[in-house]
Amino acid sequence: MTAAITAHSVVEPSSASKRVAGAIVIVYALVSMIPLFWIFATGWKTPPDSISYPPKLVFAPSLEGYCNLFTTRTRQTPEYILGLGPPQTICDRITRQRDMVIAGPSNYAPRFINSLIIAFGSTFCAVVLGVLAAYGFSRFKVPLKDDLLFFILSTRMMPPIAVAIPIYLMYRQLGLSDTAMGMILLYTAVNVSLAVWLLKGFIDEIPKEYEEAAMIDGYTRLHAFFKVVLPQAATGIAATAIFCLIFAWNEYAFAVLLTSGAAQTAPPFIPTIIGEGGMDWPAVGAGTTLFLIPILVFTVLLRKHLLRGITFGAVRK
């Protein structure tokens, strides 16, 4: 009798190690999602339930947090409220149960729109400038290329607070304080260094022979860039856009310093939601939940490009 010989690769993980790794990933994912779940649940609580001790895991859902998020309220006497007639909306009914009436819309919707304009606008500008600069560094002989690349990267090394005061004084002198254009320019300047470094690595992986073949067929350098390089670098562009958008979407320090009204974004506005007796935690939870949706949708739509972009060039022939 001959013993059966089974081949086993030394780099192939065993079934036991796969199960352990899978369990670790699942536990890590669940632990990471606990704060998100708690924020989502807080948005559906009433103010007393949101601050109850011990915390309530089972509660009656309420739209009070979302109503308080999108409206401003004033306290009135019961006689005044009875004279208004029956409530017209769900938010009106919930507000009157607290002996208050809706005075008008809140500023959350304009602040949310400002976040969309500033974040996506700065991401678009940073990616466009990053693609052009990365292509130039990758394809042409640029004097002092390494020094210039290091200088571009060095702009990300300093903390924002180190340049906050000079930027504030400069923006006040130029009239860019509390403007969407000023915030777009600032976030573009911060993100363009990251975009250049990420995209240069992606473009370096695209063989130059593709462009040379296109130019032999009659394409100009510009046509070859749009027809050959950009489609090949789509995964890198998508990955870079996600990273730039995450920074611009969540940025807080410059938004607090440079905006206060017309161009204020959602991050500095959400902590200022004050309800009766202090912080309106259901409204804060509702505002944070809605604030997470655009970045989540954008990332999910580009998730395939993101995974391919992160691993692009990891395996070399």
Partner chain sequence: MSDVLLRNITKRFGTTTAVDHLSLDIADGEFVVLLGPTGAGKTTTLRLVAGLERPDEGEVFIGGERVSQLEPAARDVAFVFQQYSLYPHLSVHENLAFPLKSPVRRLAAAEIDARVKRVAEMLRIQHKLNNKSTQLSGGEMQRVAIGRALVRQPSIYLMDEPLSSLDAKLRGELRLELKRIQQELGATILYVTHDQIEAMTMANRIGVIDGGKLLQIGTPREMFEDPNSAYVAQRLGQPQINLLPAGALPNGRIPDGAVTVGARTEHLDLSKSGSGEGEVEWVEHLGDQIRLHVKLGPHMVTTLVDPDSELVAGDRVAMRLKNPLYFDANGARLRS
The other form holds:
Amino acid sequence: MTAAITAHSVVEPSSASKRVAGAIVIVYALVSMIPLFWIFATGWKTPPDSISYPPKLVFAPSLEGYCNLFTTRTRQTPEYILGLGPPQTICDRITRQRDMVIAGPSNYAPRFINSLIIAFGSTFCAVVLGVLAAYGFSRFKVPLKDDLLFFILSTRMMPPIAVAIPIYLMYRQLGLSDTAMGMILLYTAVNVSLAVWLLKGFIDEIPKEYEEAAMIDGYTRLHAFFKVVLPQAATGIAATAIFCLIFAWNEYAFAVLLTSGAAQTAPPFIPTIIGEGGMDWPAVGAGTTLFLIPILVFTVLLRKHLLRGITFGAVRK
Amino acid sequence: MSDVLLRNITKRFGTTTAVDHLSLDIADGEFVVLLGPTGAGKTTTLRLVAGLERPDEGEVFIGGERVSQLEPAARDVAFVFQQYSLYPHLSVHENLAFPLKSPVRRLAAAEIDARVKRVAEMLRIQHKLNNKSTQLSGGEMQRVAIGRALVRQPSIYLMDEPLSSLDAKLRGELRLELKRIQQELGATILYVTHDQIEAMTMANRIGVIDGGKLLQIGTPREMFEDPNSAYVAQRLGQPQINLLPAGALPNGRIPDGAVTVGARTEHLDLSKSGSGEGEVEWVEHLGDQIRLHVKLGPHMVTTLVDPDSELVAGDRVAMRLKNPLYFDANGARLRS
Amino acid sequence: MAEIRVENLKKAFGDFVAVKESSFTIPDGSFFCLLGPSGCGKTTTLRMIAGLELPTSGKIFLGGEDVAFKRASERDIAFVFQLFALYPHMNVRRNIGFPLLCQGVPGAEIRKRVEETAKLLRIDHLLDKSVSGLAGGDRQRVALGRAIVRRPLAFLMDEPLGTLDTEFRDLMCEELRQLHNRISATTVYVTHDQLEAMSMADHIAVMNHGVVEQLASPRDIYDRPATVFVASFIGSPAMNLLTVNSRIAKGAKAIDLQGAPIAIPEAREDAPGEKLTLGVRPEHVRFSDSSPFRGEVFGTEYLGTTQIVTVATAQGHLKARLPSQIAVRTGETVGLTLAGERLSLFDAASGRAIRTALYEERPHV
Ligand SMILES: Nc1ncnc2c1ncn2[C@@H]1O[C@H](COP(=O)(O)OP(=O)(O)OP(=O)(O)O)[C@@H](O)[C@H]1O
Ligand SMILES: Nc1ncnc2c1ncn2[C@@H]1O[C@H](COP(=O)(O)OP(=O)(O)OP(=O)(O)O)[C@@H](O)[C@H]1O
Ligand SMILES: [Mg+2]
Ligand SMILES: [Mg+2]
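Same protein, different state: after the form predicted on its own, show the form predicted together with the partner chain.
So here's everything in the complex, that chain up top.
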């Protein structure tokens, strides 16, 4: 009997309850994965497969969606197509089978790059501002501290879209509409309140004796901040950055309203991918699949920090 | 190394006065211990010297220079905190090297390494240098914390109960070690504790502090044998001094105004006698001490006896006072 | 109330064995201390008794029933944690009453028992205060109150006084012991402070590296240490340990130290090895000019009524506890006598005490 005991602590759940919990988590994960799987699969279908009824679970994978995503095409007569030389790329060949030729690259790549610049740029700004403000609120006697903190939080209380019209007008006046700078400023403004509140919690947990010790040892407060506070707040910073990035990456409403050309991000672009005779679902699936990758990579890289970050402060040692 | 002067410093937090017009001179190379109960203002006093708090009144001088308005980094002091002192994200070596890498010092890497090794050896933690600071036992952590102060040669070392979280054996060892290191380096130390044994064994001078006020300061012997007040007498000595009404025991002359008489073991002559006024209630064997609890009318008197004493519970004893301490109604000492 | 019996209890964390095959019995109603240096496995042992940690192997009997693998909530015990684990959002009354509330005791009954408990601890005037505003000692009393209000089979305490200042700790020690005298609940108390253990316990188990080195009454632990470790852990300063190159056989009444015979309690067994360790408490060393056993005064520590004089001898440093009135100069040569009937002898190789007349006297209980 004793050999079977492996759990160290009775506070730890028994193996039966662990199995039940595991099963629930797996079922939940599967259910929430279905839409993602569907999008992923659609990206590899041909347009007819993508709209066939009943939906196809088994199909011959095709690169057509990815080709259509990155190119614009024009319809030509079969004679003209036969008159061209042999196809140069796989996409050439797939396109010609549909009696079309590639006219040029699509806008997906530049939109994707816009998304990267705007989302990471605004996350960076929000986290930097957030850390500095949170440190200030946590360590200094700020007049009206509680009111200021409440004010910062209150910017999050109404849905951002409620202020869409004034912002639209303001941006037009300032020449910020459809610029990457404008979008970075906007997302930073929305995210910074979240960042300040989250990070203040993390920094409050770091005893101030650490900095005091450093200051007595001959460091300035700024040095102490970089050498002592930042490393210990890394967990919180990572968690905050992920929350900010997810918001900025996925934001749709402002992006539709304020960007249309040069600074358009991927979310408003993807639904506009129109094929002949309606939506080009494989291209949408492919675009969405690619769009998920950066945030997946970022989250996986910071996964350890994130888990600790979410449970941080919940239990006092 | 240089001397440190506190001149009439006061620090208030809202309505509490944590330090109340406190003056203290610490000579170069001296080991001064501030002894006081919780909330007496010991930590606040150290923080005022370090520059982590600014005094509301009064001045701090280090080496003749007025430093009351200087930043901590500019004061050349080292501080060992009561808790939270090691950086959890750094190794033991990095923790020890941290003060030496500061912008005001910027020592060469080889010099830093040499000093870290020397201090680690002094504190017998050289085999732990590569551990993360979270992978240490409590005693080792505290030694690293002390080591972080010792790698520097500041004007003064400020230590806030650095041994309080350790077990008795380790505490005893580190007590001796610290005293030895202080003598070796000729270091000036201001040390705060509520443990009278630490104070007695390490200090050149002990200052008893309560309610933010320095009540008396002197060598351990002066403080123990010649306290100014009943309070100071109670702070030093184990078991605590017995305070009895002045006439409770027969004695020669009682000074005018004496209300209380304080008697420690050395002020009491005990002899077994069937007609004695006291009755031994119990004999407590505390290992290194044997305490006799004697019932004297409504009072209890606690005194030490030799290991070979034959007194047992129920014995009657005669008690005589020998040069006891007298205190007036306010607890102030009356000297005859 | 119940007896607690621990049999071959072992706990390993991966490869690291924190508690090695320990067995001991804690009699019903006794105050039992687990004493040892930091990291020796005291907390782990206690947590296993409490059911917060599962043993790797072994048995724990609580009132005759084997509970080793039962959950904490199925054992009728109360645990006082190292830190003040109070609920900050509740007032004193609700904090003390909380364990009863969990057991579904009716409101009026809770009220009555909380008030009784508060009176016992002399905190009845604080009942409606918030715990966050309380002084350290009162918080500690509330934590105690929460433990005793349930009247459990046993109390388990992990350094409940560790964070208090010395003076207050003495006071709380006395209070705890008086409380124990009043309610006589079986208590297991973990501490690394020997004074706490000495002043409160009926029985002390001295642990080191996961092993119980000795289990006895405080006086026996002090007067008859079973191993060199116990001798060197208990006492401040600890027992002097001098290495002696001499064999003794059963019946020996003296050993040879620097050519001078030193009286020892009569040996009741042969010493197994060539080397012996002689243990002598500082208070059993006296100065005597005529003694052939001599040394040079190395330093003195003033402690008030007494002083500790360190003397350098050929066998190593020896500390003596002497009255402060005796004037001693550093560097002077002094003769030393040892109180022969109180000496301990250990086999230097194994560290175990050699049975002598002292160890065979009827032990104090
Ligand atoms: N930052 C602060 N804000 C408000 N009050 C404070 C502050 N620091 C200290 N105090 C108060 O000043 C008094 C003295 O505190 P201090 O920390 O100096 O005591 P201490 O002698 O070090 O006590 P301990 O032995 O418990 O460490 C206490 O009443 C404390 O509550
Ligand atoms: N969860 C764990 N995982 C690995 N090792 C552990 C764990 N808990 C305790 N230990 C180790 O087991 C040993 C005994 O720990 P325990 O907490 O029982 O010590 P202790 O005697 O209570 O010490 P202290 O007086 O410092 O509280 C220590 O060396 C500790 O590092
Ligand atoms: Mg303090
Ligand atoms: Mg422990």
